[in-house]
Structure formats: C-alpha cells, structure tokens
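Here we start with a single chain on its own, the form predicted alone, put down as structure tokens.
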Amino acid sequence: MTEQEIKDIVRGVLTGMGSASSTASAPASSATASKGDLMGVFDNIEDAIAAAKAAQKEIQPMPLEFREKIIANIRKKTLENAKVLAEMGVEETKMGNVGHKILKHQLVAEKTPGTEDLQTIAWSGDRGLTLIEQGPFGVIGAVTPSTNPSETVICNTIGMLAAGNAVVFAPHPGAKNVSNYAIDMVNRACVEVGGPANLAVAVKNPTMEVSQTIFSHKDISLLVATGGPGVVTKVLSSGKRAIGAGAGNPPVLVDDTADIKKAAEDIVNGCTFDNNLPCIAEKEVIAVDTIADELIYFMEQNGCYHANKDEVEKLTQTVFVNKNGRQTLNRDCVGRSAKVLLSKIGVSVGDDIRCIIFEGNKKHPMIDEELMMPILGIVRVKDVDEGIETAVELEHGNRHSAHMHSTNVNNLTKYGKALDTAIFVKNGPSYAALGFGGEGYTTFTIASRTGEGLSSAKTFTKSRRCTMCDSLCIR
C-alpha cells in the first residue's frame, strides 16, 4: 500500500465516506443501517446494544478454539492497518505521532492476551471434582479515550472476545471516527472466519445522553472505562459492576546509586512515547540533589530543551487555560510534540528536540498536575526519603503508576512499598512496563482506580464454581 492510498483512506473514513481499506473486504453486516457503513457501528444506541446482545448469544457457546481463531485474524487485521489506524489517530485528534502509534497498534495485536489467560482451577478427593471457571458477564459497556483510541478499541474487544463477551463500546467523540474504523475492522476479521457480525459496536456520534444510556441499559452487565477521573466516576456510580481505568500523574524517582546517563535516556524516551500520551508515561522527575545536574546534562544530551525561567513563565500560560473560573489544561496542547509547544511560545528548534524540562518546585502547575504533553518538570530533593515522600504527594493516590532509577533494593523496596501503584517500572522506560521492552503483557486499560490493575481477558470473566459430588475422581 502507498503513502496516498494510505492518505486516500484516511481522508475518505474522516469525512464520513466509510471504510476503504483493502483489508476490510468482507460484505457489510444486514444489521447496518446501509450499504457502505461501518460494520457495527449504528445510527441508534439502542439497535447497537441489541445487536451486541444477539452477537454474544453466538460467541458465547463457540469453542474457546474458534474464538482463538478470530482473535488471530484480528491480530492479523490489527498488523495489516497499523499504519491507517495511527496515521487516521493523528490525524483527528491531533495528538501523539504517527511512527509510536503504529509501535503501539503492533504492541497491542502481538501482546494482549487471549483464551490463554483464562484458567481453570481444579480440587478432585473423596468427595468428587469441583472446578473454578471464568465465564463471559454477557454484553460490556466500554468507554475508550481520545489519547488511546482504536489501540483501546482493539485491546479490549480481544480480551472481551477471548472471555466469551460482546462490547458497546462508548468512544470518545473526539476519536470517533479512528475508533469507529477500528470497530469496523475487528468485526470484518471476525465475519471473515465464520463468526457473527457485530461483536463490537457503537454509533456514529457518540454523545453524553449515549453513554448515560449505555450505563444504565438493562442489556449490560459490566461497565469499563478507560479514561479521566470524571468518566470513571460515572460508572463507578451506575448501580452496576464497574473497572475503572483512571488518570495518573506518575513520578520518577532517581537516587544517587542510579547509573544516571541510563536513567536520563530511558526517563526521556519514556516521557516522549506518543508525545506522552500514555497513561502511565514519567510525567514529573523528583532527582536526589547530589545527582540533579549530572541527569540534567545527560536529559539536554537525549534531546532536551532545558527552558529558562520566562519561557517556563510562558509555557505554563499557554498549556493551562482559564475554564469558567478554573485552570484547565490546554487541549490544543495535549499530545502536541516538544517543538510545537515551543513554537507556541516563540521558540524555535529543531527536530533532535524531544522532550521540554525544567527545575520547579513540586506545587508548580506544571509538575503537580497531569499534562500528557512532553514537559518534565525536575523537582531537587535532598535524599530518597524525601524523595519517596515527594513523589507520593504528586502521585496523588491514583495508585496508577511510578518509576524509579536505583541501584539499592532497599530504596527500590521502599518507593514501591510506598507507591503502591498499578505499575512500578524499575530502571527502564515507562513503556516497559505493557510488554514494550519488558517482560509480560499489553493493555491500555489500567484499572488502578478499582484494583484489577492491567486488564485481560479474565478481568472480563466472573467466577464460576461447578461441583460434581462421589463422582470424576479417580484417584
């Protein structure tokens, strides 16, 4: 595939003309309002959810062999569109950048879980056999953000799928159309093996009054939300069960044992993934005194722009507005790159910067609240205690996520002990911690709020206990 055929396709799905791609081929689903719709996605929330619901009366009783097989044709799929899918992201939102993005769709086919992950728990004796199965909820309600979305869209229709469930999904409607295309696609890998149509579905404008629908429909059995505090607030408020995947603010703590020209490569490459879009990027750096300067050299060495005390003056009046009586971050801002942000406040630079740092005390709005943009702020502390207690304070109970460079265990042990967040990545990049660089598995839903932390297939199951009495022993 081309450039312009990839910029043909992008434009023709954001001005409402449907899905191009040539690996979207399968014919569109009977339920869809008409020829050339996305597959699943529907004019109205209430077709949608039932349209899901007669989906999941098939997924349901599939063999756990034919559902691995959808899902490997939607990894398959999810690889081929990698580049549309990121390329479509940043062109709607106008966030993160195109080669991390099809970093993070290849993460998300290759990585996430599927019918492995669900496990069976077996005691057989005297008295017969009883098992401990994970089983499908039914029909999920997802809600998906605008910084991660068809990443999101794609991660939890695998783990949805994989657990036996089918997804509304509520996107943000500031992603809609990249996340509508990704419904569309997982849906035409599952029709292209012989499984029903409409596994994952949504409607062409998400709006508030939809997803208050989706989180009160008698038809859904579980909420989950990935995104900011007030979204997961409202389905925590439901009645129903909910996993909220909520806003984090994580710190970065680095002692005076670190190997410091190491901590300040992966502090930067971690804060710059995607324009520091990700959830559980480093979004403020808290560095032992005695080792400031050292990792603020090495910083300006990876790419940084150390920025002097009016531009900070001037970059914290432009990423923050005033929003009826209230700052606010800057959405114009929000996953732009270094040197755009730069160039906001007359500032010009070259492509080699990446990432924008300064020194702060840690009640300055730029340090204390959560940017999602590559600004770090560098907060001097006079030992590991004080930086623990720093780091906590910032941290702000989300219990989301936080990194640390040391080479002592015992401050290591401390700091997480501390934290007591989702993710503690230990001398790596934030990154490393989804299986990009690191051991385990990806998810972009990280439920810290509600302590299922990362997501996967059996986080969508509900336990299920079967007994059979005197019988199935044979011991």
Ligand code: NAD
The other form holds:
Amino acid sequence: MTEQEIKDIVRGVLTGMGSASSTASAPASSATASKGDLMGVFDNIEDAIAAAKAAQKEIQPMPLEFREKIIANIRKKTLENAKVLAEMGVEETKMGNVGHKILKHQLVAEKTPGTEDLQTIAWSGDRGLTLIEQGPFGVIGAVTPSTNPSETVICNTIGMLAAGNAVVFAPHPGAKNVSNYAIDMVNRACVEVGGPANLAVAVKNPTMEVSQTIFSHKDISLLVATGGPGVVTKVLSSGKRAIGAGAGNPPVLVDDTADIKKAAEDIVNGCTFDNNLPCIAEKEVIAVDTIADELIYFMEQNGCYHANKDEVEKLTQTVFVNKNGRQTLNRDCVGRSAKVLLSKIGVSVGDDIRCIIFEGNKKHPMIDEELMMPILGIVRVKDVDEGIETAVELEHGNRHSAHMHSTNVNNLTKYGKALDTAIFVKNGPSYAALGFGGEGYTTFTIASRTGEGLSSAKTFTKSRRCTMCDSLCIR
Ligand code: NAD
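Output block for the form predicted in complex with this ligand, input the form predicted alone:
Full complex below, order starting with the chain above.
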C-alpha cells in the first residue's frame, strides 16, 4: 500500500467518524477501513456499559486458551493497522511522529503480556490445598490520554481481557476518533475468532459528564486513569478501587563517571521519541559541572539546537499561555517537533535538528514543568549529591520515572533510593524501560501514583483464595 493510499484511508476514517454508531457490520478494522459504524462505540454511555457488562459475562467463563486466541488476533490486527493508527493519531491530535507511533503500536502488539501474566500461588500439605488465584474485577472504566491514545486503548484491552474483564473507555476528547477506531479494531478481532462483541466500549462523544457517569456507575468496579494529575485525583476520590497512572517530569542525571558520548546519544534518542510525548521520556538534564561542556558538545553532535538566551526567552513565551491568570502549557506546542517549535520563534532549521537544548536554572519553567516537547533544559551542578537533590526536586514527588548515566554503582544506588520512582533507567534511553531496546514487557499505563508500577494483566485482577480442606494433597 502506498503512502497516499494510507493517507486517503486515514482522511476517510476521520471524516466518517462523525456518523459512527453502536452496531457494525463493515470490516472497518483493517487497512481497508472506511466510513461507517464502529463496533463497541455507542451513542449513549448507559448502553455502552450494559453492552460491556453482557460481554464480560461471556468472557469470564471462557477458557484461558480462548482469551489467548482473541489476544493473538488483537496483536495481529494491531500490527496490520500500526501505520493507519499512527497516521490517524498524528492527524487528529497534531502531536507526535508517525514513524515513532508505528513503533509504539508494534511494541504494544508484541510485548504487552497476555494470560501468561496470571500466576497461581499454592500451599499444599496435611490439611489440604489452598490456592490464590487472580480473578477479574468485571467491567473496568479506563480513562486514556491524548498522547498515546490508541496505544493505551489496545494495551489496556489486552491486559484487561487477559484477566477476564471487559472495559468501558473514556478516551481523551481530542483523540476520540483514533481511540474509537482502536476500540472497533479490538472488537472485530474478538468477534472474528468467535468471541463476543463489545469487550471494549466507548461513546461517540466522550465528555466530562460521560466520565463522571463511568466513575460513579454501579456496574463498574475498577477505575484506571492514564493521564495528568487532574484525572488521577478524580478517580482516586471516586470511592471505587482506582489505579492512577499519572504525570511525570523525568530528570536524567549525568555524573563524571559516565560514558559521556553515549549518554548524549541516549538522552537525545529518549527525549525525542514521539516528540517527547511518552510520560517516561527525559524532560530535563542535570549534569555534573566537570562533564557538562562535553555532554553539551555531544548533544549538539546528535541533532540538538543550542538556543541562546534570547531564543530561550521567546520559547518560554511561546510554550506557555496565560489561562485564567495561571501559566499553562500551550497545547499547540505539546508533541510538536523541534523544527516546528523553533519556527514558532522565527528560527529556521533543517530536519536534522531533533531537539532544543539550553542551560538554565532548576527554577526555569521549561525545566520545572512537564513540557512533553523535545526541549531539554540542562542544569549544571557541582557534584553528584547536588545532582541527586536537584533531580528529587524536579521530579516533584510524582515517583514516576528518573534516569541516570553513570558507571559508579554507589551513585546509581543513591539516586535510585532518593528518587524512588516506578521507573529508573540506567545508561540507556528512557524507552528501554518499556521493553524497547531493553528487557521486560511493555505497557502504556504506568501506575506511578498508586504504586502498581508498570501495569499488566495481573494489575487488573483481584485476589481469590480457594481452600480444599484435608484433601487433594498427594505428597
Ligand atoms: P490529560 O490529563 O489532559 O487527559 C488524560 C485523560 O483524562 C483524558 O481522557 C481526559 O479527557 C481526562 N481528564 C482530564 N481531566 C479530567 C477530569 N477532571 N475528569 C475526568 N476526566 C479528565 O492528559 P493528556 O494530555 O491526554 O496526557 C498527558 C498527561 O498524561 C501527562 O501528564 C503524562 O505524564 C500523563 N501520562 C501518564 C501516563 C502513565 O502511564 N503514568 C501515560 C501517559 C500519559
């Protein structure tokens, strides 16, 4: 398929989204998608929740092998649709980078754990056999972000389904089309292998009122929020069990024992991945004074534009806007490339420029705030201890992600303990923590705030003890 054909499909799908409704028969979840109905996408939230509840009743008694069959088909369709989903995401949200979004979908398809993640614990002895098994919650309400919209929908669906749940999504309104397209895709994958429709549902037009209904609905027993601090606080105050995957502002510290050339490469690669949209991505650099100049030199060699004082001032005026007397992020800058950001302040650069760097004080707003743009402020510190202190301050107690380049295990250990984050990448780009060029499984819901860490199928289960007295022990 040519680039143009894919673009035409994306445009066709986005145009047709306005007329989507709850039932469907056209094969929309492939590269041949066209205008029409989306499976699992309803006009009304009550209908959506009722449909998910009915689907969950079918999923729960299914053999795990059958759940795996559905998941295998979701993985397959995600790989087939990676490019379409990536193009749709960029076109709708105006954020990120198509190539990197394709990689993110491939990662979700290949490395999100399925039913193998559910482990049984057993005690067997004279008084019989006791098992702890992980059962589903039932219907989960999941809020998803604009930054990794379809990636999160697909990743959450795989984990939640593996655990035997159905899911009602509340996608970000600014990414509703691509999110709902992904919901349609997972449902079609399920139906195609003989499973129920509506294992994942949403409404055509997600609003705050729709989310509120989900948060308080009697048929929803677990809430999962992937997003900024506002939504995580909302679900945590809902009165239901909630998993909060909130904001970060990951610092990366480079000490004087690091391989500086490699550190520069890794930091720029991590920071610029999908234009810095991932919550785990390097958001500011802290460099020990003795290696700071060398680090900056190698960052410049790796596609960084070193902004001068005047340009930093102009950028600051551009990336923040005053909203009701409060300085907030300019959404027109979030997830944009370095080239686009520089063009907004009248600086023209080539495609080789991937990142903007500047030296600044830790209090500088473009260092202190989570920008989600390929802009890296560099804070110079006298030694590693001051670096650790600065990193703790800039991470703001999110306990989300922090990274470090060092060959001194004592420094690494001290940093890890002080930061106390769900993710700590040592001597690599931040995305290694998602299993991309690093060991381990992937997720796009990192439960930093509530402590589950990188979510997977077992995160979406409840623990059940099953005891047989005086029997079934055959030792
Ligand atoms: P956002 O907070 O604007 O929106 C996230 C979701 O929450 C959206 O669906 C939105 O509609 C909803 N929402 C926001 N406020 C709400 C409220 N008061 N009530 C109900 N729903 C509400 O975030 P975004 O711009 O889409 O995503 C970026 C943010 O999410 C960043 O802060 C990033 O760090 C964080 N994030 C965290 C993770 C993680 O795994 N921890 C993953 C991705 C993004």
